[in-house]
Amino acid sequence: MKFLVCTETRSGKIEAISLEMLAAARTIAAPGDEVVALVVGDSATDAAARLGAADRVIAAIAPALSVPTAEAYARIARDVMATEAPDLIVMPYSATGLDVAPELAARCELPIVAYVVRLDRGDDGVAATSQIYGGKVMAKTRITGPAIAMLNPGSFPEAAASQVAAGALASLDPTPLLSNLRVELLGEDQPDLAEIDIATAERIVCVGRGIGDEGSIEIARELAGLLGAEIAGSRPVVDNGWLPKLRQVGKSGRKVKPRLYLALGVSGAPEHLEGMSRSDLIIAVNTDPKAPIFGVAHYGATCDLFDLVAALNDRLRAPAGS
């Protein structure tokens, strides 16, 4: 089989999900198979230094691809797919992947399997396990022909970053493919991180919908203060206006990797896991033992978060040795 891994870059840097996809492809690749990585961006330097897990790397590089639009990425990917004829295209379930993968599937008449958290190779093809309905249901499918698999970020370990082998990096001139694009990136409005950047925090206390209301966040905020942690929230918390957008963790928020991530009342939807599942130590508190957050947590407690947090605060306020 041939696997085409559609990596993601931003301002010339390889995103972590790219190494996860390479590791996933390597997991199911048999002797004689080939793993090809596609890089779309404005520089191949970082890709050359980190994508050595691929047998070959195809780099489509142009200044206009610093942050490639979905339209541009899809055109380049289709061109590579026509040449390479891969058996399985591996894409991330990311903001870019959500735009590109369905277009590729529709234009190339390929089936698509999303929310993939596990891949297995068998005699009859590739088996994919998908986390659906917010992670509450696991679905298994079999892929026997050319198809697209969209992997949930954080579901696979990252492949070790290593130098691409000599002669394994090929350039693709994307210029002809970038003519007459209907969508042009005019600019980006970056958040003002002068006040707080939770992406750099070593400890985070994150509250989810289970916190109940804005006023109830105060007990979690106190715990964060006692732990020297930053307070953060899942998307429902931010959408309700209980915390500012700068403190949102997840696909549409900040991606974090603290040493400690304490999730209080967070269910663990795939979009949230994308933003925090690489944390060094994850502790989850939720009354629902089937909450997907427990799938990535190192430690978990199925109890009322308010009882636990109150007890933790009392313990942390107590003088040392008492």
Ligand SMILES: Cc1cc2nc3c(=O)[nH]c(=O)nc-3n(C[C@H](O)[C@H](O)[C@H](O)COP(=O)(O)OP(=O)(O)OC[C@H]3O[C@@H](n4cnc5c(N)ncnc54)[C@H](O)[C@@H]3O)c2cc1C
Second form
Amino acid sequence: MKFLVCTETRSGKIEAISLEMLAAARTIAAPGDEVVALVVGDSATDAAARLGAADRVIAAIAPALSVPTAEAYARIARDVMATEAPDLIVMPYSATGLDVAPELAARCELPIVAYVVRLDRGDDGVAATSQIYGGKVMAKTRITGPAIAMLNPGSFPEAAASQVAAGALASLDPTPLLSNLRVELLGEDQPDLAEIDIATAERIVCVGRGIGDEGSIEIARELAGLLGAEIAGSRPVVDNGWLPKLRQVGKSGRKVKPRLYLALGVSGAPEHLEGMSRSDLIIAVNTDPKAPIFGVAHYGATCDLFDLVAALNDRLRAPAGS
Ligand SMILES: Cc1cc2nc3c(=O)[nH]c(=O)nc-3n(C[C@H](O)[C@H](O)[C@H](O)COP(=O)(O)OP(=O)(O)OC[C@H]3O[C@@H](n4cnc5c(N)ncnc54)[C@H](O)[C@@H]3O)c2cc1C
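What would the structure be for the form predicted in complex with the ligand, given that what you showed me was the form predicted alone?
Once more the chain from above appears, this time first in line as the rest of the complex follows.
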């Protein structure tokens, strides 16, 4: 089998999901198989050379690809697919992947298996396990022909970043593929992280929809203060306007890796886990014992968050030794 791993880069650096996808492909690659990595960017040549987990790396580097549009990435990937004829195209279930994979699937008539959290190799193809319905259901599929597998970020360990073997890094001049693009990226408005950047916080108390309403966040805010932690929220909490966008954890929020992540009333949907599953210590409080957050938590409590937080606040407020 030949695997084509479509990596993601940002400002010349390889995103963690790229190393996770390489590790996933490597795990199921049998002797004689080939894992090929595609790198698309404007300054990622050095980073591409660190993808030694791949047997070969194809780097499409051009100034116009600082943040490749889905249209540009898809054109380059299609060109590579035409010459490489991969059996499995591995893509991230990320904002970019969500834009690029459907276009590739439609134009190349390939099926997509999304939300993949596990890949196994059998005699009759590749078995994929997908975490669907917000993580409540695990769906198993068998992939026997050319297909696209979209991997959930944070679901596979990262491959080590090692030097690509001599002669295994090839350049692809993307310029001819980038003519007459219909979409041009004019710029990106980055959030002002000067005030608060939860991505660098050592401790985070994160509230999910289980907190109920904006006023109830106060009890979690007090706990955060007592723990010296930053308060953060899941997407519904931010969408409801209960916390500012800068405090959202997840796929469309910030990716965090604190020493302590306390999740209060968070179900643990894949889009949330993407932003926090690499935290050193995860403690989850959720009334539902089947909540997927317990799948990544090191410790968990299946009780009402308000009871637990009130008790914790009382204990932490009490003078030392009392
Ligand atoms: C493209 C895309 C991007 C997304 N990006 C993000 C993102 O960046 N971040 C993000 O978080 N989500 C994101 N989502 C949304 C995600 O799919 C989930 O809908 C969301 O994470 C659910 O948030 P939640 O866990 O707070 O709410 P819910 O799923 O409603 O979970 C609430 C939990 O609280 C528990 N609970 C209720 N009351 C209590 C109580 N009193 N005590 C204890 N537990 C209680 C319940 O058992 C439940 O498990 C995205 C979705 C899409 C499609």
